[in-house]
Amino acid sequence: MTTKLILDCDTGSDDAVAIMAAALHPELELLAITTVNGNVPLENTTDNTLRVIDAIGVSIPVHAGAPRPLVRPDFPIPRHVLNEGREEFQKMRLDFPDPRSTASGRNAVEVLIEHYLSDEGPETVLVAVGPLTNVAAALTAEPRLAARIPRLVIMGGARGWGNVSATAEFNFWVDPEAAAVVFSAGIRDVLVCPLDATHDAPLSRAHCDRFDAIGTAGAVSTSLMVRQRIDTYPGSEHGTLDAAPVHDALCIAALVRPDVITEWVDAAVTVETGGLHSVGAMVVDDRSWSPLAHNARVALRADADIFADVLSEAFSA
């Protein structure tokens, strides 16, 4: 049986790999893609998504969503300030031909509500690999969705560290209020793939050689994007890196091969919405005596070779 999913993303290069894996793996059925403001502005995340699906020759509905965070007018630090000097790592426009496909014209939040209230909803996993604005807006507008979403897989957060600040990962930092809404909604099955797990399973130049040998559009495109991530990842200026995390695609691998996650904790997860140094920080409370109920499973370690196996299976199909 295949796993049905909707992918909510802010398409940069790691989202692009996730899209291709979800669209091409024989054990997955990607029903729709919803886009959100994040890595790049909404216009670009939507355009990049269309470029990716056209490049691999699939037809999947694409629905644009939130152009800004749920409550805040902008990021805690505006994007142009945050990304200054790092434009090559997070490109506004991915290196694919101009898209032929167009977005649906329907709002992503409306699509999520309609789908999860339909008969097909309780059979569809929701995978959210960008800021959680669309998901939070849907849950706020229609609280019944929390009981209708059978499983939510999130790329976001980190346990005790961050990549955009000392304490916060980018997706949660961009829209901490949205993340807080999602974790408090009561969805029964939540898997979080934070930086702890994604950095533990980086894709290497050797994995890229393997993708190149497969030779399909998805495989070659993934090789090019992963190599670009390796070459431009923070730290690459201190010497040639052999590998880099491809965060969002790990969520897709976990749907096909749960054993890609090699260590996790069940915990009460909350996200800080205030604090000069802690906004967007994910708090993972796995104490046995915690007064808070566990609301998520948090991945801590992952296997890079299993991750690469899943991608290879998708691109060879």
Second form
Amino acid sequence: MTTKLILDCDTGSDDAVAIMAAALHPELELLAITTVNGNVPLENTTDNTLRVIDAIGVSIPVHAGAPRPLVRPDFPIPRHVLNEGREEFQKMRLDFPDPRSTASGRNAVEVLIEHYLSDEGPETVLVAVGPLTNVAAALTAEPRLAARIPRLVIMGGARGWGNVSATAEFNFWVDPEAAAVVFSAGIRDVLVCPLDATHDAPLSRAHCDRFDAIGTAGAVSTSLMVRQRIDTYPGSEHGTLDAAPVHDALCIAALVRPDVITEWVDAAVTVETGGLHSVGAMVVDDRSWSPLAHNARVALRADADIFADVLSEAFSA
Ligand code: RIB
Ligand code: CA
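Okay, that was the form predicted on its own. Show me the form predicted together with alpha-D-ribofuranose next.
Full complex below, order starting with the chain above.
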């Protein structure tokens, strides 16, 4: 039984691993990829996505979406200010050959609405691993989508430390209003994979050795990107880490092996859209006495070896 999915991403290196795993795993059918502004500008997230699918030799429709957040004109702190003086962790151009493929020319939001209003919509899981601008725009323009998206898996948020601030994770911080729209839309099955879970299942150099031994394009390029992430992970002294989280790909692994998530809470989740120190923070209310209805399952712990098993299966297929 294969799982059909659409992947919405802001292709940087961990998105690239997610794309390859989703495109190659025998239990998954990647119907389309939609791209959004995030790690790098939309032009680059789209170009990087095309580089990745060409590198593994798959033909998957790619539709470019939002070039900026839903409401705000830019990130809460513009990208060039945020990245000033920091080693480039997410590359404008991933280390793959220039793409031969081209994007469809259709807008991602239009494609999401059309797909989820079609008969195939209720059979298609939506996985969102970048800022939620495209997903929020589609839900706002066509509220019927909330009842037709059967499952939404999101990489975003942090119950513990954030990565862009003490409280906020990048995807939710880039477009907090979009994240708030998505969590309030009423989608019946939402799984959030926040930094708590992704940092609990980092991929190691030993996992990379395993990918190298597989030897396929997906395996070798993933090994290269994960080794780069280990060497340059923000906040680590160069070369001091032995493993690094590959956030987005954990969402794909969870589709194949739900047991990769080893601890979670069901909660009422929303995202802070105000606050000088808390903008973009994910608020997880799992208090037994909370008056708020639960709207998501939030992963808190994950298993790196099961994660690596799923990637190995995908790259060996
Ligand atoms: O905070 C990590 C998330 O932000 C990942 O999805 C990464 O690709 C960036 O989009
Ligand atoms: Ca991403």
